[in-house]
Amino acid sequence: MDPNIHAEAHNGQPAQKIRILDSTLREGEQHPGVSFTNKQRIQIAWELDSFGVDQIEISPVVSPDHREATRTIIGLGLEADIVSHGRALRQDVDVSIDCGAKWCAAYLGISEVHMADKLRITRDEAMERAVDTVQYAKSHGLKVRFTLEDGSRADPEFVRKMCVAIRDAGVDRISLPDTVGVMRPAGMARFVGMVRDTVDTPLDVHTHNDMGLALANSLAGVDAGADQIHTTIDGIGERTGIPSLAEAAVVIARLYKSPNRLKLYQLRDLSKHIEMYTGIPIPESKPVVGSSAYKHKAGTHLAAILRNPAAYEPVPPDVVGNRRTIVFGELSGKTGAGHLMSILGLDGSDQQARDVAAGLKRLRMGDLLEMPLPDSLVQRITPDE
């Protein structure tokens, strides 16, 4: 039984169930040289499906290779909502009824800068075309997404009324996004919590990791009122892009234990699949999923990890599908050299140890090896009290 199931928040109150949209599809193709083949768009879709996210998002409206990706995911049958993508406009809307979506995410820009320089419009005109589409959609039976673009830099009356607006239009979901990636978290947190004081409307939040606060903006925002969070795998999205998935999921599974079905162990093989699709590399010092997350280098942390890896590990590395490994070298010490030790089947005393971590100083060669070091090896020695 998946231990979050029936988890409790710590005031004894059942956990909020946190959501999870994938945008890998839609946001992660916006990502600098990314484009995929419809092959992989399927692929990707039925991998994100598999691991539990809630919702999939991809934009039929980009190209007709895009409408067909829409379709075929759509025609899967899987149990995530598949969202489909376009502007604030009834052509959009007709675009994904013709490819048989049941959800629609339509987005407009509200701030002053988009209204007047990108969109040309007044405010009037703004909130007669999203009630607009928002009513289009509702009538050929559609639930339907909106997206305040940039609505962290509108007015706080004018998002309001837009708000109220879409609502009684009947908007199913709002999304309150950080388009440039500029907001705090305790702003986003203001943000959303003025949102929802207006309306009861179910609310997402979709936050640019431009000054790389993404993930703490979205967290902020669920603890101001939203339910769902944007993600991608690897963050890959427009400019620096949004909260990585492997990060997200683990923070909602494991800090606040929300009730999901997280497959947490196929996020390494996610992120490898995206690397060789797009050829972007996995960042070594990238959370969770980076060959580095579970390296352990100074004597001390061996250590701890020999005796027991949650003293430098708060998940273990399986659980992510990850794995430990150790780093032998200048900075191993005693017990990392008494270890390597060990492991060419070198029987040594304690003094011995140290005088081969001496050396390895000496050598002043920085890191000399890497081994995995499984869970089976954990406490093969023990380090001194």
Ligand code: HCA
Contents of the next structure:
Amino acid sequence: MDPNIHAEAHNGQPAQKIRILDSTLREGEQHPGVSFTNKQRIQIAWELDSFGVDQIEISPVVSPDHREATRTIIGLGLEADIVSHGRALRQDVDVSIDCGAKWCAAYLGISEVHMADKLRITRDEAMERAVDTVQYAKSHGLKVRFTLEDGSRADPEFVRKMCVAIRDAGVDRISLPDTVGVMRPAGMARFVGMVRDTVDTPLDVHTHNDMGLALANSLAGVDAGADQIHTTIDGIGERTGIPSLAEAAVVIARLYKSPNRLKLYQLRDLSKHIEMYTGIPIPESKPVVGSSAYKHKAGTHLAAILRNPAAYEPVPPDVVGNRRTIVFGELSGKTGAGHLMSILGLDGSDQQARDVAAGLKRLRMGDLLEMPLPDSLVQRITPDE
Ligand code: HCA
Ligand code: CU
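Counterpart to the form predicted alone, namely the form predicted together with 3-hydroxy-3-carboxy-adipic acid (HCA):
Expanding to the full complex; the earlier chain stays at the top.
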């Protein structure tokens, strides 16, 4: 079956573009233990822009330092929009204006628990605050995104009313977040579809990874009509974070065939830089950028990879800046052992390779050795389709 069902759904039409807003500088800094210096913030913004994301989010209201960084990053004149994030309050919009922002984002909790217990406001007050913030930002010439925080747990009727009210106030985008990561993909699709059927404002989805469903939920939101997803490098963010830029970028490029201009080969470096800045190691099993993402171990896998890596690689490693590695040890099998012998200059027979494989198993020492397998050592390379 063609995994590219999104493109199929377009009946041969070119796939639609799925935009990426990267929030490493806003949501990412909400990850426990993460705090960037201004130099690092500027470097990250520059790298994200070079990589090709559509929008970069940063919050100037957090500290004077952040305000300075926001001002400087806006001044760089990057291709990506710089979205200045704050609460749905005139004073936060003023901070964005003061930084020279062209885009601002305002968020307001609209679930019962957020309105009653966090904000201590009524529905009418929430509605008033939302409309006032949008009108205020628009009257100052800003493009404005409004975030219905905790919208996935809010009363659907109230969500629709809110969307109509902010649409009428001139909002440019609406962000639909699953703030505490409790949606299933089907539920997220219904949530986004309901808003899609109510207003024609462009929609963002922002999904949290509390149960590991963040990327699946964002994609369900895209399938239901949102055109922009939120990511951070390595998925860092409040608690367990949001979708990782690397995973989202590869999915939209390779599975959705979205016509972005993403330099996927920069993904591993982006991730490495964040690892260096945060001091938080990238888990080796992390999709796309982890060191194990392109390691091959079992004998049957090695045998296939040595002839054609496409057998076990959905995307070639160089496409995302990663590296293919083979692991030798007790699982290697005859072909793996034969390859190892040939690398060592041993012109082993079939029987000798079998004996070495059997010896590796008898040793019971697990994995003994890892080594890169560049394309030049692959025996038959089928060009990437
Ligand atoms: C927050 C909440 C937020 C906002 C998302 C958005 C969420 O931490 O301020 O503005 O799109 O998860 O609801 O991150
Ligand atoms: Cu969030």
